[in-house]
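The chain below stands alone and is given in structure tokens; this is the form predicted alone.
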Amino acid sequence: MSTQLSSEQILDDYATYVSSGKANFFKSIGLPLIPGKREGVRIYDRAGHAFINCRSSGGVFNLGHRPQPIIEALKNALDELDIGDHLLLSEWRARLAKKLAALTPGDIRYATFTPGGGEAIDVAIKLARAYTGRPGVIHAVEAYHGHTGFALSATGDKFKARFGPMIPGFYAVPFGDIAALEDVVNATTAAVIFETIPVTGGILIPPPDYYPRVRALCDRFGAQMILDEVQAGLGRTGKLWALSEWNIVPDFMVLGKGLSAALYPISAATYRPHIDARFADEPFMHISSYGGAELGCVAAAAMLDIITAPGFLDNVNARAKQLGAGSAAIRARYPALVADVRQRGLMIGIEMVDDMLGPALTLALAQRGVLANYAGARANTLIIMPPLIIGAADTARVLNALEDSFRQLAGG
């Protein structure tokens, strides 16, 4: 699909009609990248320069750009399907929900589909509040759950400070601090919500006993446990679900990004039977015109077939081992720059000693053909999240670009 517009014209139109701030930001840092061709783990700018995508848009591109099996599934579906009517029953929503139920942990069985992850978080919090009849929602200080209503209220101050006042009843605690959580959970708490592994917070890894203790605390007070796997789920950590590392079952597990297979927006709030049973007489309590679009269900179901096929997670774990070893070696070579490396599977946070180094490393990598970005709530931490299909050769190219970038930052 070609365009006759110049890059300058596109930038001007973007600044005039979409966002002047965003256009000016990218020009100011010397990276006015306008994607053209995109395929596999790469996107290309309009001049044909290739970039390995280690952003993956938080997992949207888990299968890379334009995955052919998903394209074929959607092409076939277009002969019969459209978005579907959200008020009516749907074979395709039922098919996808059944497929998810066979894969989700414990007795999580039901799914409410939404267009985006923020709205899926909204659904989970709404249902938790309605189920318990309580107002309190506890989240992490550096959380990021989305920019919609309840999701934004459960997100860190950096993202919501300009939009106050927020919905009342939301309280923040440091992630991983069970004592702080114990101080605030009580009989008015409807839900405790965490990203299983907070990405925007800098790939934070909780203590080994943290989630079992959170689960026990929720059970003690009758609060609902919500885990946000929008970025960490669907194979990203080398396991199908990040939460399986802790052998617990939350009341809600929220999915998004990778569920879309990069081609059709769809997310889901999945939950246990006791939640559905409470609202069996109120089936229209949450409606969404585009929630569970039938074409999106086809794309998501095809994606699940791919990531659960034999050998798929073997590649994720092999590339994670390769990337982890390389990152550890870089940390050892540049101790004056790197403070820590945190990793689960193909999500790595390289924490540096100065907030300015996150943006500097982001730009240095882009100049070497690798797209990554620093954490939104922790500018000193670079986030690396390549597509799950990345191969050994491209992983080596990413590590070479990291090495060259750190050498530049170190003045070498």
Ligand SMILES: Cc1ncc(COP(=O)(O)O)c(C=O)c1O
Contents of the next structure:
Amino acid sequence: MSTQLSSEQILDDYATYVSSGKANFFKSIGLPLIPGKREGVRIYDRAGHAFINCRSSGGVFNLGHRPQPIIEALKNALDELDIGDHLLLSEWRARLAKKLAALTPGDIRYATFTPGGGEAIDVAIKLARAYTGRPGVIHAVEAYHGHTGFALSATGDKFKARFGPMIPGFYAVPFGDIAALEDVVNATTAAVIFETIPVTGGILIPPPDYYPRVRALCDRFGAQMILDEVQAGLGRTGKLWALSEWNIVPDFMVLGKGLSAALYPISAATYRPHIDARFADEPFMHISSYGGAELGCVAAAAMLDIITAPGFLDNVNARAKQLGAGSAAIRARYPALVADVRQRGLMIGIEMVDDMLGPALTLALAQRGVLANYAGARANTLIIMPPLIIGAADTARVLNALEDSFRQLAGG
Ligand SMILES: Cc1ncc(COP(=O)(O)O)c(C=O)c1O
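Taking the form predicted alone as the starting point, write out the structure of the form predicted in complex with this ligand.
Full assembly next; the chain just shown is listed first.
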């Protein structure tokens, strides 16, 4: 698949035809990485330098790059299927939804499929508004739910400041603050939406009683509770769903990224039967030409088989323990640089004392063959999210690169 184009030519074409700002940004930070070959937990630049991908694109690469069982499943499917006609019924959509229903919490049973996570969030908010007949949507100040319509309106200011006016009826509260939420939820609230563990906000862990109280508050006012598990779901936290920790059942749970196994875009708004029942007379309430593409359904179903196989989450939990212990040791060694470490499974946020340190650490790690990045809405926090299939030796390599990078930043 390699081409004859030089990296300079590609950068130039990118700057001329895709995005001048993006090309300049990566040049200016000294990381003009153009991925070439990719396999397992690694991507390679065009010169063949390897990077362990600890971004995982927020979970897209949960199974690593180019997972072979999914490639096989897709190759077989290509002999018979295509995207499918979104207006017609579909065996493959029904199969995937049934598989999800067996795995999702409580009585969550229905799924509306979309290509991207932002659109799946749009579906959840749209249906919550129609179900309740109310306008209000409460989200976290630190939220990131995507760049589409309702999703962008439910996202933090940093991402929407230039694109206003946003959709009316959206209110932001600080994540984890139940009193702030109680102040704004009322009889006009259609939905309360949170990322179960906000990642772009810097891996925020709510107080233990937060979600049960959010659930109770939604029940009291008839508001729909939407949890976004686009990054935190599908095994990332060491449990199949991040929300399992709190033993609650939201009205909607939104999935994306890892659902695709990085090979065919597919996302889903899953929800409880009362929502489906409300739309019995309007079955075409969300039309999306590529939503529930049958090839994507095949990829997602094969991915679910892998992450629910015995032993899969054991590896996630073992590597989480290894990464957690290593990060705690680094925090203890560099107290002048590290303010906090927050972790659930294979999602770790290392919060540093200064906003400059996130970009600096990102670059130092890249120079040592580890790709990670600082949180989009909190530059002082480095996010480490390796593929869930990472092994002990590669985890040790990531920790060595971290240690080495902190030594450099500390001036040692
Ligand atoms: C928590 C969360 N929700 C939703 C989205 C939107 O997903 P997509 O980029 O597929 O539209 C993202 C994307 O990063 C996300 O991190």
